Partner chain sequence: MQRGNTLEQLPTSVDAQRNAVKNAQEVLGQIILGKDKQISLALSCLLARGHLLIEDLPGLGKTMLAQSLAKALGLTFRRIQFTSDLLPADIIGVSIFRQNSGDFEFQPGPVFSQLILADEVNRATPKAQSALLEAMEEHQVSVDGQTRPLPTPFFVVATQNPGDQIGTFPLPESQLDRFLMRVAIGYPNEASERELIVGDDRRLMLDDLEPVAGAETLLELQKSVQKQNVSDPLIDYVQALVRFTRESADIEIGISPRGAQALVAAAKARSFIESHSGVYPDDIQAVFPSVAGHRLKPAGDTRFRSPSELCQHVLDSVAIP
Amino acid sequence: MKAQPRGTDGSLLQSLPWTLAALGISLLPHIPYLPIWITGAFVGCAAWRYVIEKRRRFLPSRWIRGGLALVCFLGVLGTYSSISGVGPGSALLAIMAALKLLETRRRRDQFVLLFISIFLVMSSLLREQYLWSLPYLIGSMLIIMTAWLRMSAGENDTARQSFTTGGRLMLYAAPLAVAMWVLFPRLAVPFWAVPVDTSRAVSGLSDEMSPGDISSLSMSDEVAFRVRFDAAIPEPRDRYWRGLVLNTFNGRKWSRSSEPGVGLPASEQISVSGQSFSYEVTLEATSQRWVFAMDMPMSWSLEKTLMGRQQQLFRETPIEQRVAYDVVSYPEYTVQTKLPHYLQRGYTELRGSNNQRSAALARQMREAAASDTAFIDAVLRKFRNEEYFYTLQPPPLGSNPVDGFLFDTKRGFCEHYASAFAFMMRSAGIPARIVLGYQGGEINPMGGHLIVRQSDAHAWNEVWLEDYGWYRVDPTSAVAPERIEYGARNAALDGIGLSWGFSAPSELLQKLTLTWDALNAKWNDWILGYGPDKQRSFLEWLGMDDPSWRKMLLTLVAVVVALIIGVSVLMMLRYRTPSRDRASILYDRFVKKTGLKRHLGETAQDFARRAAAESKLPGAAIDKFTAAYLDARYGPETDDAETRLRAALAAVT
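Any chance you could show this chain by itself in the form predicted in complex with the partner chain?
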């Protein structure tokens, strides 16, 4: 085994800080996802390596490095109990890059490190591709390029020079990147699937509803989905985004259980009338299967998506990445006008429920009412007229939450009202269920689209009435009509603003938020959502007939070749002939004008004398030109020498 010199000679001092910076910036987006010890080890190794170089110390021996590598590998294995996938993969990559620093003694090792940096940067895109990823990508590539150029820079070259050179190179490459992005054929079925990062938490609504679930969501500004309507945006009171339906109550929690698959499929039990709305939803990843659509969706474009028996849309596979789909909805609809008896029984069941006071109240109110609809009105009136309040911070409820809410606390959020309402309906023998989803949404005037946030999460009821079918009732609107008209945040602000210590956002801030959101929507639409369909329509818009992948590839090759030629020509033009050489070119033109041939070693003055004698050109002009030429070519460099020379040449006729 050949012994390698272990000492460092400080020769990397010039480029090492930049290499470290490149590694650091490539690690940056991984830090929130990595266990803290990996970041710590990374910083430690970087500092250690820098000190070694600075003080001309020895690099750690083979045994120490091997030991560290083993420890780190086991650490990753212990943390993730796996070494495949985005999480453990990037962790392993980061820690091994840090360890690679400890054996970096030559330029070749630095090249490897910079390749790892690029790989780390790219792997961060497996996790998320936000709008700000773009400036991050550009910035980090710029630093990596600078580090690259620093390695080959001379001692007198400043970092600034390397930086501008790197920037220029990226600028030259930018049109190529754009061409690749636009033209490289997009495939409907990708060659590979991005491994899902299982560390991401499930977001949005869950399959169950117990008190407090939605109010915790209500504090989240995170975007659930964005909607772009083809025509007018429907009124807030029509914007009920159906998610999932809860039909089982165990006395405390509402949960989901599927309806027995008998009778007509759900979609055939719907009849619609009136105006339709068609729109495109861009749904953020939820890791759940629910596909949100406005009541009542009649057609949708998302693949592998079905309508459940309770008219909820779901995809067969969880939504792990942002998806976009088109939907057509009809706000006026009737559903399941005939409900089999066993189903009616199922929708009135109150298993293991102890909320006796509420049940008694319901039965008493039903008896007092003339019909089911009168009863519903009476319950809503009760919520409206009695001392019920809408608040995001309801007091805790006891073991009988419905009783506690209806009789004692009287304060709650949509889920409390929906839960209590459904309970009362079922107690009175009316089939009822809870729909979870979103309601309302904010219109972004910048992008013209609707933003639906987690804070718009909502729960409402559907009751089944003979001949009407399932009929939507929103008890929350009885208590807090502003929740429906102006959104959850505004409705709750009165109640919580003071206790949470924030006031209504200023107009400017809101404007900025909306602008940012509009940019994000565009980014999602056009950059991340640039799939086969968008590519096709975009290329058609650019004028390509019937874009096929063959055509795209050919065009791509042509564009790439043209760009390379273009950049080369640009660089050639940028290299302007020095002024002195241009003077020489002008002199050659002058010689041509005289019709004589300049002898080898003949000075300009000698030639001028000969030209004055032998050619028909005026001697004064020749002398003037010769003087101007000698000034321009051999005199001190001045700005106007060339101008005078050109003028003098023009005068030689």
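Take the protein just shown as the form predicted in complex with the partner chain and give its structure as the form predicted on its own.
Just the single chain follows, nothing else.
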């Protein structure tokens, strides 16, 4: 077997930069999810390959390429512990595309790289389809098309011409893509399930709480979810978005543990009254199972979602992609007015706690109070009247965080107050637990929806009182009522939150942020949310009665055929063969008069010499006609040239 040459001759120098650009732009959305070594390896291989082509060097040997491929494969396997799924698959595809550059010596190899570029672009949509995904898709495909055309371009063809041709071809394909998107029958569930990459951390609440957890989260402006109410938006004091419940304390951290599976189901322990609120929540991916809803949810539409025994909603599988669901909530409610004694003991338990000063203070205040409610009021009054401060930059706490907060620092965020309050309640024998979620939200007047950000993360308490059941108490409202009334972001905008550590954006930046958020909400609603229901209503709006699979498919076929015919006719008109000029037609008549046939590639002068020798026509007439033909065909365009040509043809007899 003959060895394959390893050298390069520079023939790919014109198209190689475009191929590298196509690979680079296809890798761009994957970079935040890829290990740094893969991105570095890609940049290194691209630079190495360009230098090889520029300086006519040798490509790496087969042994070197094989060794690099094995090392990179093991690197991906070691990083992800798998090679299946969006994350490992994209990483493996990216690193193998980089290594493929090192064996690219023909245009056929470049075609393979451009196919890989298309796969990388499409695989980025398996993670998320953001608002910028559409311009990214258009731009990346335009670069790939240009790279494709540059491989077959002539020496005189410019990159601008290839770019223009690629854009024109994409415009031809655009109506077909829109028709397929609108009319192809939508499914409620996908054909297949792809494991979603979880290599990048997702901001959100965790299932534990210790001092500083929520305050660090509150520095983020990342959107947690958006809410669109069917009617009026409730007041901020009612916007408590319930997430998960923590009921176990080890002296420093609060964590969750499930109640014993006895008693009535959670939803049957709830009694509601007053006005209800119907709304739709669009929840961003959290990689967790918590489903957020305004207290107290009574019905919800999200599949595989249950209500836990502490009235928290959770999904059976983690939420790896954006989901939308409808909820009906009642702000006025009572929960579990009868609590068994063993559960009361569980909700007053303080395992491993050494916060002795706080426990002694709680017992002392309870003895001085006439009732449990009076004791609760006394604790809230202590937070309100004494030198306690609400801040995002609390001082560090020692091994006994409750003692350190209540007696020493007296500065903290919502988790500090919720933790201290729950500890004091339990120390006094009152069942208490902590609820984690969000509070408030910012109204976007441009989109008419509510934005709940990570900065709205909040912790509050629920205490159990005889005949009242679980009753919400928010100790933060005693220290910083503005946080509850205005919300974290609005308080910062009004200047109230400056002392807490919140920074407010400028007015222009705020308007731009809300505009971008409104566009994102519409994108999520109409593009990403274009499912069976929206497709049906849209087709009915277009005039299709009772849209069914059969009608949609037949309409799709008809529209696609019509568009293909239209585009084909347009391209035929644009690229049709130009009509023959009069000089060429008159020359064919001259050839016919000679009784001879022109040879392939024979010039007019060569034919004239052969005709003078082989035909019976006079040589002078043949030469005169040939000179007139060359003048009419290749000389300046004048009416006299064609007139002389006709006269010369008439003289040939």
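Take the two forms, find the largest set of C-alpha atoms that superpose within 1.5 Å, and that set is the rigid core. No experiment lies behind these values; they were computed from the predicted model shown. Positions refer to the first chain, counted from 1.
With the core held fixed, Gly308 shows a CA shift below 2 Å between these two forms. With a cut-off of 2 Å and the rigid core superposed, Gly543 has a Cα displacement that reaches or exceeds the cut-off between these two forms.
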